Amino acid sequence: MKRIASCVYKLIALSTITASCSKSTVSNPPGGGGGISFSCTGISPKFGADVQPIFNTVCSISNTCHGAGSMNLGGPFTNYSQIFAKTANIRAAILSGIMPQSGSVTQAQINNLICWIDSGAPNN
């Protein structure tokens, strides 16, 4: 029994290590959502030029979404600090397909958002 448990533990550890090494392309992420995919190859998104405009036009459009005064689950996403504080949640919501709830994002926008987060979400 110990041997089986040891094998299962090693398999889980190997899977975790393998999954954490493939950051640049993901499809069928955990949590479902139809398997939104992205690729960071050749792009280096900037917060001011690439990320903030997406939030301004898709996410923070009203207080029922993530605009000023939002009481929505994630709260407002109107500036860098608010967005940075929720990057893990934002990443998961985009990849699972639950966000955005209204409007839509292009594949290029998904790439910019996820790759910006994966690069440490710099304030640039």
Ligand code: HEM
Given for the second form:
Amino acid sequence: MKRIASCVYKLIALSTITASCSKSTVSNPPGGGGGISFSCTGISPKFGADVQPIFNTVCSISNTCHGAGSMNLGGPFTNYSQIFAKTANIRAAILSGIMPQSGSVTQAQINNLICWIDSGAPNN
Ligand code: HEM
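One more: the block was the form predicted on its own; return the form predicted in complex with protoporphyrin IX containing FE (HEM).
Below, the chain from earlier opens the complete complex, with every other chain and molecule after it.
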């Protein structure tokens, strides 16, 4: 199962790179490939108000996850520049379902994360 999720992860990472090249911003690809879908209809998520709280409460909960001092493949996600540097991996990890490794994200949180990334991940 983990091998399938990581194959899906690699496929989405590739599609994320090609999607960012094509500057498409909404629901691209629909259904995300890992069976996880998202929609940007009617929302324009902001980093401070909508995205950072997700990292603080779901992802960066300890240093074995993405808190300060995290040494895993994702690393720490405690500020804008750390998160910005990994947006393609974050998009693929969410849409393939491999992350979060514990806990869960709601559909609204998925939409906010992916649509913020697809809008260029501004520091707003
Ligand atoms: C929505 C919240 C989260 C996001 C966006 C996220 C994102 C990521 C990303 C992008 C990677 C790198 C994947 C790669 O490049 O192959 C990763 C790896 C990892 N994450 Fe998360 N993560 C989240 C939550 C968590 C939580 C809650 C934990 C701990 C329970 C966790 C533990 C890990 C570990 C251990 C790795 C390394 C996995 C490996 O070595 O294969 N993550 N995460």
